[in-house]
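Presented as structure tokens, the chain that follows is alone, the form predicted on its own.
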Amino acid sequence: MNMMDYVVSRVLQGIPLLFGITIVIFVVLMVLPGDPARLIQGEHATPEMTAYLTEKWGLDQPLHIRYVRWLSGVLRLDFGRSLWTNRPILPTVISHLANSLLLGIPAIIGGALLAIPIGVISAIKPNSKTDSLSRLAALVGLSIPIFWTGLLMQLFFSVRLGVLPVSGMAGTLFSVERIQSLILPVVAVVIVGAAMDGRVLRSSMLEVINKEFILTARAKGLSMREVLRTHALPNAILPFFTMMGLHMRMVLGGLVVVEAVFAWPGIGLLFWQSVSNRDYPTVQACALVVATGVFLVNLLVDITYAYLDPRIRFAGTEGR
């Protein structure tokens, strides 16, 4: 199976999955207790307004009719309007998703750039002072809750030193204000990401570095740096890519805590606010966009795996 056939097969396998996700998202939200038409009004709900909103939003129609109407809108990229702001939902979701990516992608890259040298050095010098220090730092990074790390950095760098903004997203793209507002939330995510990636890469390197082909390469006279660059690291990097994919899935809606602490207008914060406001159409749109993004990330990880290790894409053809 060549690479193009593998990609096509993975995409075709994902179509029924996405269709099933649309059913789950719609049904779960529609069968939750509570009347959206009444909840959106709060304490001042009236029977007349409730009946009007129920008819306007089609809540009085059978569930399958409402699902077909919603799905037809989704296929046209029309998620309707927010029940809370009365604005079109799709532009709002896309802008918040872009903000999450603006926060998450630098954090993922920064965590990886920090984890690779730490993981490699710890693996080639196991049980040394450097290894013990890196493992201790990783343990601390994974043990401290990310919201606590964010609050401590806000207290020190924003309140005490006054060199960085406390929260929010200021300025325009690539402006100094925007970069300053990114520093604290990015660092908070980098600490956790680097700790996880470094531990995974260290374990993978320790497993690979004792293989026979590594010993053979060393016996041929290759330097340790050359062995690591051409033999050990390429064979140990696959689990590392798995963690990168996990981090990317976290960015697509999983950074709610970071976005809440730093008031960063990402899709995770939008999802949480929409749930709090009983804005079900926006919740549905956020969930579907995040699910689609996770599918695309998984597809990218699978393609990367198949490219780095061709045995993966040929595994399905064995025995035919």
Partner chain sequence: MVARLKSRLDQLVQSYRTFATSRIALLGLVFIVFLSLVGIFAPILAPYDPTKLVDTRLLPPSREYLFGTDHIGRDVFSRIVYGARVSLIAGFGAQLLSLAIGMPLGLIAGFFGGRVDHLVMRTVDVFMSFPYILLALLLASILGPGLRNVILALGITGWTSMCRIARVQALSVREAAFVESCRAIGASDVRIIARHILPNSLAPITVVATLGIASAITGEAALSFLGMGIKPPEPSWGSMLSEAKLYLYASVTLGIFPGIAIMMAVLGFNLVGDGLRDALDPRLRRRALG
Given for the second form:
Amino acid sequence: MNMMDYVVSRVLQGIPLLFGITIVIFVVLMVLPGDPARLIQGEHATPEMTAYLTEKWGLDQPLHIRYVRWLSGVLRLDFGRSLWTNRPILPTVISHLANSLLLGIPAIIGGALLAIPIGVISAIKPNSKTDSLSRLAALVGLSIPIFWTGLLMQLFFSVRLGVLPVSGMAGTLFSVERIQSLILPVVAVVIVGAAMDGRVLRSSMLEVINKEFILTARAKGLSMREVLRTHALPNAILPFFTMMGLHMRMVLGGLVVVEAVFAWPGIGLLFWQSVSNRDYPTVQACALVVATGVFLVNLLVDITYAYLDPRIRFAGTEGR
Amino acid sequence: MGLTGGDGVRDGDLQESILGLENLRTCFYTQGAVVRAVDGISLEIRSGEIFGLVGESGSGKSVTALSIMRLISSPGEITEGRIIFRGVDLVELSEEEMRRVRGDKISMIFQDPTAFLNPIMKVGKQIAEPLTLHRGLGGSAARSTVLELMGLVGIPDPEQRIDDYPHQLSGGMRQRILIASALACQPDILIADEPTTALDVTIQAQILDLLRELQRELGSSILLITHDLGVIAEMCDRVAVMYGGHIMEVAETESVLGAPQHPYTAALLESLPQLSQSKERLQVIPGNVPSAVTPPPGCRFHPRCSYTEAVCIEKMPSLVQLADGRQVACHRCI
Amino acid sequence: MVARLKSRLDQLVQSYRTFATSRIALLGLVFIVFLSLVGIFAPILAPYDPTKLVDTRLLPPSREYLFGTDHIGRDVFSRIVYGARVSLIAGFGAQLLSLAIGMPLGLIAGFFGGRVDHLVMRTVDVFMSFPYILLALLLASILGPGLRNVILALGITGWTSMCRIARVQALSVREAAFVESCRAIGASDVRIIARHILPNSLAPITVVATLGIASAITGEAALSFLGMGIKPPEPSWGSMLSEAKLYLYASVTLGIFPGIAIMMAVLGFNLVGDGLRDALDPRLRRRALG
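One more: the block was the form predicted on its own; return the form predicted together with its partner chain.
Up next: the whole complex, starting with the chain shown before.
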């Protein structure tokens, strides 16, 4: 098994991609209008202060010098300090990334669990009333803007009933307050996730259910339920993993609107705020972390896929 | 009338009927049309025999097999008739009761072992499924039985192969896996639907040999479905010829192949190169397989038959037993 | 030739029938037509100037102000009506731009293969290394607010799925026999792409484009919601929602109507896209496009 070789070669391929991305991001940020040295002082900007900050942050240096300086820092895992808060960037980015995962992973799992019954029921009786209804429901779920669901839930659960906090991340990890503040944003994401997963699962289940080996399984005397559980679902779940990868990429910044609605300090929120504040180094760090994360997720999905599908895992040992 | 002569007397208990189809009719409902894929057939399969069901594609052979398994799913349905297995009408059984018959008392193997095996389940597990389900075998007991079965069906190195996935085996080996899983519970009847069609010629012979050997060893009856008269000649004790959802002729294999009474059987034999060596050219039955949606009136075969008379168009002939014990559905033979 | 034309026509009729009998897809079409009419006739339908203050702030819905007034006293109904224009123009505009970028790149990559294909696909990889919305956010922030810039930001970031589908189409058609024969009689590459590959790829491209409009409309709403899109006082459903968020405790209705409007628009295009997919290409339905 040369899974290790595969992983190594994938990582080697990924390095130039990430390198290219850092250059693109760096150049793109340079054309951002607005001078951070002045912006940061707000309304009381003085030319002296601006000149001082420009020099201090090296904004007067030529582009390539700044890039090399930045890159050598990155390679030592030093992303510099935020122009806005003057705190070291890396710990900030990492804690925001962790918060995004805290929101995203339960949401992905919840969405998938919800999607399985929907997709299965839909696929068993295609074009039935239940199927049409759940297809429509899935499309509606996909079409509702996620920040609006968030807003509606805030209106109902927080303003009307007052049972859950409106926004923010309260308490410490695993505390009741933290869990309470997680509920609404997670549910908002679950709705979209379940809708997407349900649609994918329905179509892959439909495909699998009409495969011949399902007939073999039934001819053995397995009940429809067992056939679905042990034969159809494991086969239909493979495309599902591509979907999980898509969701994970989503979690890496794509949930910015949810994080904005619920003031959830995730990586998307940090990116958005840093772009608004012209906090270049933080934007750069976020972008690099997101791109690296996406790359790792893709790699993980491919490895999982190979692991789950023996036809890929044993490629090359065909019909020995 | 010598009709009472042969039947039931000759071989006594050995010839006891194990499965009887009585006027079985299976229909498919598609876009306003009703297709009678199996149109009122009666058959009897005896204990310990290999019974052949032969016919062109679209004649209703496979639907017959799936009807016996009660695996016809919507838009198809068994609309009429009885399937008597050991005195019990399978049509009347609940789905739950029928599940206990499938894979245990009656099991089935299919045409294309590649498509009919689950690609992401280890072959050992696939063989073990009926054992776990019907015999409650699990863990090491199931494993050792599976190894035994794999040896029985001629898979070399069962220990090596038991944890393989289907794509790691050759086509012939895959068919052996399907056979092993079908025979796991020593069923009374094995239904084999074109078991060799998807295989290489050399492998075909091996699989047929294996089936015959296993049938002798286990004493199961086999319902062998095929379009290949050569396979019938080699394998079957008795054979039924099917055409357009009807049974045309049923008899001992030698008499059907040696002296066919039904014009369709005769035509089918004519089209077979090995058995009609005297002929210079291969004869092809003129005309097409009848439309299943709007079948011809009277005898299904009359548009292609060279002996068609007025009565053939008016009336459907029923299956009648002749003096030598064979049954034929043809106005000419009465 | 006549036979080919006829079979093509039959296919179209069949597709039309499938689409027309799908009540769900028709519902989507009704949504789109309705919102388009609202957008076109906005000056007639809207009782007030959407950017002007008309009364006391945060009034509840009444006969005078159908959907009430907003946090500074503008008529919400008029803003929703004019918002339809903004939303649809942004959706169509961004998707058109994505089409203009993605389709030629995809067709070229698929048709020529090799190095060109590699270059295009690596570019797609770079774009796909970030969630779509983050890139759009970055671009919108560089370009500044306004409808034109929103269209640019969404169009430039949203072309990858169009590129991929066009590439797959070109790849599959490239090997077809009739393309070979065109080559044999000396047709130029451009001619082969324009006359043969493009028409054959139209069905899936239409589906992806329709679904793309839906995601561009969501994108505009999201950017405006984040303050990087259409800036008040210009009416945009997305920015109306972000204002509503600030007055969560003061007014319920403020957050309801813009959301319904966005949902109607997005759902409309998603329903039609889904219906088109079923009608135009049954094979596409089975591929899990999500």
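Think of the rigid core as the biggest set of C-alphas that the two forms share within 1.5 Å after superposition. Fair warning: this is a prediction, and the values are worked out from it, not measured in the lab. Positions refer to the first chain, counted from 1.
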**OP:** Take the rigid core as the frame of reference and indicate whether the C-alpha of F213 shifts by 2 Å or more between these two forms.
**Re:** yes
Subject >> Flag for R199, CA shift 2 Å or larger between these two forms after aligning core >> reply: no
Original post:
Would you say A51 moves between these two forms, meaning its CA shifts by 2 Å or more once the core is fitted?
Top reply: yes
